[in-house]
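This document opens with one chain alone, in structure tokens, the form predicted on its own.
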Amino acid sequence: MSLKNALAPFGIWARALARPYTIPVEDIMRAPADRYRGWHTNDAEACIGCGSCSDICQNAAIDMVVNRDATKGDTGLRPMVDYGRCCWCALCVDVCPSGSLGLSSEYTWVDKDPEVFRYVPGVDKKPWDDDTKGWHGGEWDLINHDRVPMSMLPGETRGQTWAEVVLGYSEEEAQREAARCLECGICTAACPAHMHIPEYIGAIRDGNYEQAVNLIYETNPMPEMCGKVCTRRCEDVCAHAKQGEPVAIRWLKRFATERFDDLREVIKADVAPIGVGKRVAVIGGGPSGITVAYYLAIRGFEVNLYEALPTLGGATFFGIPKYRFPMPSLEKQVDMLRGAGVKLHVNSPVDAALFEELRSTHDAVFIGAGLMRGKAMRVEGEDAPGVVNALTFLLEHHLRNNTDSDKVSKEPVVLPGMKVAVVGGGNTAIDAARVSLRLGASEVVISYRRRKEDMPADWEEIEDAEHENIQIDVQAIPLRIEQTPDGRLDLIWGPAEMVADKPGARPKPVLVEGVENHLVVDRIIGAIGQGPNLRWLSPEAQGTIADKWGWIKVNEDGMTGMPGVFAGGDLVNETADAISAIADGLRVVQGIPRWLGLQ
């Protein structure tokens, strides 16, 4: 060791008397910048538990933990942040689709317990929860909340044509829209059929359309129909809908299925043939019946499907106009049934005798007959000539124009130049109005007893009707119908005042007494709903499987009170949409093999 190195430690003492380099400052807290990234905050009620924050965190600092029961549109999970890992980059905030997550401007927190630095913002209460400053996202536009628009026929011309109104996505548009999906899976939980939505959207994004269609067909045998007319509850809960437009899930499903002219060449059903040697009869060729028939057939069952009308599809055939759901789309899906080996019996209504015969010759029977009885408006004069139920109107129109059936009158209900009033506010009312317009009606008015925002019809259908210059009169309660001296119809209605029983409750229409308005038209179409009709069954059978109103009761497997007889669709659930009927069918596809001891 050199002498210099030996004396070096003592040289430090020379600095003891030196003037310090640092300058003491007053010990005060300095205010952070308004956009400072401090500790996390979260509006736990606005948060939907999608997990986008956890997925994007590069440090694995965020875990999703159970905080509440899952509900429609909310997984029940909330993010827990570990500040031993967090780097305060704020990516979690920037990609939060609900806008609930933020970073406060607070930046000091001292504690001897390291466990306190791992907490659930918005749930584990902190002093900075109400801090209005800090980082709250929206700076970098990392999430695209805007939907890729769908091309449509111009509103001013489409009311004069039966051509399909919605034109569909191009490949580039579909992939761009699919790229918006956050893959949170909230949509899957909301879908009655629990379709593999993020998975098939991811396949579309990657250009693997065959994989997308196979994923779709695992839980839905009518995807092109759903891609055009589904009530899309999945989109109602989409994370993007909190601050923008939901992913166009329905349109993407449509895009994938329209890529292939013959789906039989694409679908690769990989299921065990557990039903070989077993026979199942299906009554009704609507969505629930098609679901049961298809999935049991590919599992080896011998399936006989009986439909009273000339074509399968149920309400999707006769209730949905072809400008929304063209016949080739339906026929392509019916071909899948034939390809699976289902024996189709159209123009074959089932009566009490045939029902008992099917029970004795089959191992199980499924009833999916739908709601074939239109409800009355229950106003004086609705039995006058020129007043027709929407169900009858739409059924006759489709039979006349899409089949060679001789069971309908030769002359349409609505003739060119007529003025038409439609009473109701659901999709059936919108369909009846738009069909009337295409039949040549000079003017079409929809009369609805509540507000426009209360209409049960799909908002897109309402907008389309208005674009086609269909008038919508709201808060109009029908009182009676009278015939005018010149043979027309006078729909007399009273204005409604919307009254809520209590704060926050849905207001009800209450008639304003003493005021009457007149709407003189040539035809009135009642569209206030459908009800069950089981008169084709014997009274004993009706009493065994249905309540006094005609609704069929089933257990968790979809079986009625009659052993071996199952049911689903609109006769069972009150939702009255195709995807719920498909979900009922899927339940029965599991229930029949279980009842037969095959699984």
Partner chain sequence: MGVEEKGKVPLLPSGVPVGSKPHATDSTLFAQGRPKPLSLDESVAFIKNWFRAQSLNVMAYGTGCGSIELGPLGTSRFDMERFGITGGPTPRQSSVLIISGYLSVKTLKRVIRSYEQMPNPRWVVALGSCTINGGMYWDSYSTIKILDQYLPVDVYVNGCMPRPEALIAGFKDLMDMIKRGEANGYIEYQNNLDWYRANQRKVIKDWNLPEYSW
Second form
Amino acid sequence: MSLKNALAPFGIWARALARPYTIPVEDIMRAPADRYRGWHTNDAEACIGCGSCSDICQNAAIDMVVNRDATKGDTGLRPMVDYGRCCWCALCVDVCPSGSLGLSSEYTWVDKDPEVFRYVPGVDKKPWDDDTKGWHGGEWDLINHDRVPMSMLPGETRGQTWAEVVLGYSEEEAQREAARCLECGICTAACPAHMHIPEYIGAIRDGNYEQAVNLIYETNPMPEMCGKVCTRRCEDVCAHAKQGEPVAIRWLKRFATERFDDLREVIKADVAPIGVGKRVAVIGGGPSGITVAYYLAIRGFEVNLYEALPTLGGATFFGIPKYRFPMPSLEKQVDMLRGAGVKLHVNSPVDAALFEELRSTHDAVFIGAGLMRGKAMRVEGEDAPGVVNALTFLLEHHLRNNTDSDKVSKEPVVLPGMKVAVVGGGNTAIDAARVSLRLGASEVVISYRRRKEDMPADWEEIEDAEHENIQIDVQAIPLRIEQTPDGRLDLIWGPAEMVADKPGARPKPVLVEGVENHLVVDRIIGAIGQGPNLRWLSPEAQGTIADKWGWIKVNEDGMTGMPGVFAGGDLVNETADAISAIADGLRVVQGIPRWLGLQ
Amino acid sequence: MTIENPHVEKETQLWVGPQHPGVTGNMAIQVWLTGDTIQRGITHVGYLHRGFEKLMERRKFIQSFPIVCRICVPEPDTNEYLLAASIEELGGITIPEKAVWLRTLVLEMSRLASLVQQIGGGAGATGLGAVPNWTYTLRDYILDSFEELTGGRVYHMYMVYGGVRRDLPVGFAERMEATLRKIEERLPYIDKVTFQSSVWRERTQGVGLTDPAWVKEMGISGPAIRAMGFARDVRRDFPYLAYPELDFSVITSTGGDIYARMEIRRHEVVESIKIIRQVLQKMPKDGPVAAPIPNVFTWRIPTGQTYVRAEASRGEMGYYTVTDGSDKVRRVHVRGASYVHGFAMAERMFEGLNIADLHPTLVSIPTCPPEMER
Amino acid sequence: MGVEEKGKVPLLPSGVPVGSKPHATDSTLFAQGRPKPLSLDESVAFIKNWFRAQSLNVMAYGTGCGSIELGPLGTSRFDMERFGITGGPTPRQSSVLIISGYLSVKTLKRVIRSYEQMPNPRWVVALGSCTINGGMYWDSYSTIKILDQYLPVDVYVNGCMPRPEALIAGFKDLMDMIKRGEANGYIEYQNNLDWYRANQRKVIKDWNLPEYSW
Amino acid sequence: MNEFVQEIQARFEVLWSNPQRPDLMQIGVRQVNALPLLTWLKSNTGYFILNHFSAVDWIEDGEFQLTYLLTDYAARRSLMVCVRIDRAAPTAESVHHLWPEAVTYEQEMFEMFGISFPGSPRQGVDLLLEGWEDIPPMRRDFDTAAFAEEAFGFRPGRTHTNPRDRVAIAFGQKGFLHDH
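Since we've got the form predicted on its own here, give me the form predicted together with its partner chain too.
Next comes the full complex, this chain leading.
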């Protein structure tokens, strides 16, 4: 024991003069670090109530409680956090697909009542609601926002071919994409048919494809069509869409149905034959008619389906180009109808007399005739030769190429080398433009009144069209059409300016006066919408079931004002959208048995 | 110096803990004494038992991360790393370069915080109140850095499979450096009252001895084995993360007593500071902090089993993980560093120990009850 | 819920039910017209409470992981002694029992024993989520979930785990409650001992705790 | 590492082997060979440290798996020895005479899995739990959440609505392929 060592401890007296570590009393409630994880905050308006936070919470600390009405894209539930469970791991924040949930940096909460440590962030007001510090999402997320890319034909060459543009997922890609699903089920609210989307995506993820198609067929007898061309409102509201790319619900459905060449062996229906002995006539072989026919037929009804065209499919046949929805896919779905025992009468247009006969010989009649009249552009010179309606153009084209119908001319409207202008911004306009391109048009221009982001067409369709070098002129209001001396057409248009309309509505295009632009082309295709055409019915029948514009009004069972006559599809819902037509059909599938007293 | 008392032949049974200021957490030592000499002792645990291994079997892989860090309170990050590394190995995920360095940083920071705390605990156990006063504060400065980096003070929940959850905040390196300097400044003062003080040396040298022969029998690790002259360190023997690229030495001593074990910690603090400086310097400046991870709700890992180890401040910590193709682990067995120290080794050390030396011995091994019983 | 309903509302020494606040329509507040001076008993109680609040002796029993934050609180950086809080080495010398988070059933047994050894008045501070509704060990087979079924809790400090600052806030709240005569968990425990005992015995199967006289 | 497995194979039957990592070899052996193998490893090779020892419940196979992890610190390699034992009557030979720390491992495994190690000291002495009356908690068929709710109860007042259910009810989600 040396003296030095014995004295060493006294050396620490040097510390007596140093500043103490102690935090002064007034500063004792220190501000925490920027990232500190304190009490929850939530932007209740941005929250979609998907429940991912509740699912990830290993402590079962988060309940989803009813806070508002469920809407499309919002379940109306909001997370309630039980601080008798929370451990402030912030996994709920990192997994939040809408990015609304966060943790404030507030850390003190003392109370003598154990019941108070529970609240709905963002709804129950708390002092830390506006704290911008704390742990928030965005820097790094637990969920994968990036979609598995879909392989497609290259944009430069596909304009010359009728081959299907989208190639479809491989099994590995589909499972990878399906694994992104958070299974919140918000999509089912937005889907008009309320398909069992999370369930079938889960089945695809697990490789259980047979179960997947069965789940799909629960509410959709044309899944391959929907898998290829659906307007997919489900994807618009997908929880992933808030901060990233939605799950490719449509491509997954396509993948599942394409796995099977013949679905008749795979689909296992298990329904009571309630309709044995009852007869139902279906007018129109489009999506709504097919839905009614299929689901009633498997319930034992004797179903007669009347279709004016040589092929079933309705708008999905004549409206949708075959590079999106090829004929074999359509045939597959029609085979399902045949397998279910539906009697198909093609090339059988229904007129007033036949309609009355159907009413008298059948227990119920369903009208799913669709919108067969293309709207006029209402510009001067519209009736010049070379100006056609998109609906007529597409119908003729498809009849000529896919059927042996003799009612169409052999000569296409658009010939190789022509320059074509398409007026309109919907899916029909894009289809007409892309079909024109494939018919050999040298140049195709789409002319639309509003901005590109206002176009009702599917954004993927717009992108695809652009990749095929289709030019899109926006904010162009057609003024009149003139014929040039060399036999071409001059589409004269004025630029439009976007003016804010009433809140909630799209901005309105207003013509800038005094400016006239010329677009000289060989063909002009008008694609500005479709309307109903019920002239095949007697005027009395028209008056009973439809309003003066030809739109049919139905009750909650899908029945029109005429007893026993049901309707659905575009004629009823005005959306011109296949999945809504299917949803209408499903309503009638319930409505007819109920009306007949079979349930 | 033991007072020979001819009257004290009777054996006395004494419980030290669980409500005792001297034990290293909520545990109990049952000892049988003759006079003040311990004849034998048994470690009793279970007071902190929460059934982590059972709870993990009920939780999806990602959901296990917030709970594993609670297995060891002073040093939670080792648990997070080990679980992440096991799952990554079994699930086939490679983490990005930046995450490797950030993980190394966090692991070393938590080792440093724990070592600093143990020095204070060791000194406090021998009655030196000033040292824990200092070291708890120094540890607190490290916790401040943790809070800044990870958002949590004690439980960081910073690592998940795939990488880490956030990047370094701006200016972190400078503030960390300031903290490291504070620790370095204080070390000489700690030396003065402990390692240089002849009183403290008397108190700790030759006390709480371990026998090098035990090394062949038991899985002793950490300072306890290095104090017997074995340079065994998982960071060197089974390199993981960025440790192969770092320059550090494995400290050894030969006493095998309390003094030697505390001295090793004292030098490991310096090594740890050296490592943190290197990590902050060599860390890539940018790049992703985590690999893209599969859907946390539905990810399944094929059947497999593995054992992953890392060096905690108390010694080798290991996770034995079994997966069975489902979205949850089949079994996780946490091999806490002090499992061996607290039971088999401590019970041997108790024999012949003076009752007054029980607590300094326990602290110096050290034992950490939550990782012994989980 | 397998727990029996709590019995009658316990009364304070003054005869006022615990937790009930004087109501504006109370005739006693209006009939006399002016505030009554404190009686001698009340004055003594006030002074006693005031002194009690200034010197809390926290029992050194780290029951769970939250005790790691008691270390910094006790040492120089946060220095709880300047607030009148200090450590008590044994139950008989302590007035505050901190339940630092989860309690395993095995520890609960020891905690009850420690609590019952503490002299009156005594207070219980519960830290973290685990004491409120099980916290992250809500589905664990070995930890209790709702602490106030087994021990009377005066103050909950939420957080997992609460920072030392939050603990100071909790202690300050406890002090204020003591000064106002509201921290009466120990009276509630005495008055509802049977209820607490029944709950305790329900989870502690091998009951060998001594019966302390009350 | 493979030569070493062959060396073991020459003495004891190795059912399977799996090189998990360059420094971690896993082998499976029969229960009768477990103790001789471990004794041989401890006395004749560098693998004399028992790093960990635990059990896995393969309830669907009706078996428990005992896993011994031995490490050769000189060679910096580990060997995982897996043994399957019958779950109905789980008994295994104690290794406490080889490694003193196995005493607590075996004590814990008896308590948590109900696997008995005849001859091991402290068998049946409570380690982690007190007064446990249910089936051993680490067995797969023990439902800890149900036990917790029954034994301890949760604070009332919580309600949870599943988002999918709410959407399905609010929008009338149906199926038409099956009668429900």
